[in-house]
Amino acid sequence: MMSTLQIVVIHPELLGTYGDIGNARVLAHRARVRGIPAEIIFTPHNQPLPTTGDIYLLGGGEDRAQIASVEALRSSLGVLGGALDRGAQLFAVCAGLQIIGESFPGVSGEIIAGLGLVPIVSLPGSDRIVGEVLVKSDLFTEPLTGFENHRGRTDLGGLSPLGRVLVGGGNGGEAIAINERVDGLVAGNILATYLHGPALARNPVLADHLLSRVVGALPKVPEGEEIAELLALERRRALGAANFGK
């Protein structure tokens, strides 16, 4: 029996605007139904990050909350970096994606220094990107789905994206053709995306991918748990995934 899987939700009171706390509950559930003990550790901004986490989660949030979160995280940067070095995983969504980069736009477009965990830069766009998203990732057979709501545009600076955007804006770019748009990033033990939904509820295959990066190969979920996959299939069909092939 493996030790208890620790899922750390970073600053849920600041970065939980779009239900991204649900990502932790999905991870814990999909671990437990396979017999893997799991606990969720909620860490508010006025408390230090635990050093023993296996998966750390950063969610989405409004501008001021995002700035408050990154300022609080500066004192825990060594903890987060150390966790990644020992094999922990970081899953960052929307504001969380911007926070882990070199910089991101503030409330009035001013540039805020990020944590610098990855060499990406986010800049303000001319308008908000809002709506459903369909992303084809080489990591998975079927496309990923989600909902996006962000003004920032993120330049990956040569890093690999999570996938190519089939529907929606993704990381954005004022003059980027739809067939050139990408979403998120994959860099070492960091995986990030602009997908809300929550992303792991809408894409159980993505949740299992994160789990497998910590615990290794996963057995199939028990009978009766297929509802998550059925709902994911329904959402893909609603976005016309079949029109884009596999």
Contents of the next structure:
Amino acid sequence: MMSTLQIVVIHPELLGTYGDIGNARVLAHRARVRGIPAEIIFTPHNQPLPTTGDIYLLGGGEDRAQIASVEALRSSLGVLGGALDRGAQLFAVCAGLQIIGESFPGVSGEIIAGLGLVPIVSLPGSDRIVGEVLVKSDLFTEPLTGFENHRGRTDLGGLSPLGRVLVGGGNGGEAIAINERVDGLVAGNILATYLHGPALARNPVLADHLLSRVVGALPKVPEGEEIAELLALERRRALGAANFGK
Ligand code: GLN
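Okay, that's the form predicted on its own, but what's the structure of the form predicted in complex with ligand GLN?
Full complex below, order starting with the chain above.
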């Protein structure tokens, strides 16, 4: 009997603005349909992070909630670092992506120290980037889709992005030429993106990629579950993915 996969949602009451909590539900569902028991552990900001998680999730949030979250996480930094060292995965979305870096902008553009898990820096943009996003990652054949809503712009400082932006702003926004624009990052056991949607509901291949980082190769989803892939296809088509050779 395989041990229960523990999916930890970090501060759902602060970092759940755009439904990113759905990422946990998708992971648990796609594990269970393969016979892998999974539980979701919701950890509010006034509780310590569990030490035994397999996948830790950080979602998006407004500036004040993001700051409250990072302040609460400072005391759990050892837990998160230790979890990553023992092979747990961290998936971070938008505010979550900014939180794990060196710093990000506060409500009035002031610099807030991040957790420093990755050497990236986020700065305020001149406006918010709001809209649909299409990202081509070398990890997957088809582009990923999602939507974004953020003011921060993130400099990866040499780390590898999750993928190239085909439509939308991603890490850099309009200040970066579209052919050089990237989204998210992949660094060791950390995968991050600006994509909401929730990202894993929109992109089942990304959910399966995260799961397989923990449990190894996954069997195909059973019959009847292809609906998720059909939805993803519909989203890609709606974003004109065909125009980009996919
Ligand atoms: N508050 C951050 C920003 O505006 C993150 C927003 C979000 O998570 N969607 O850049």
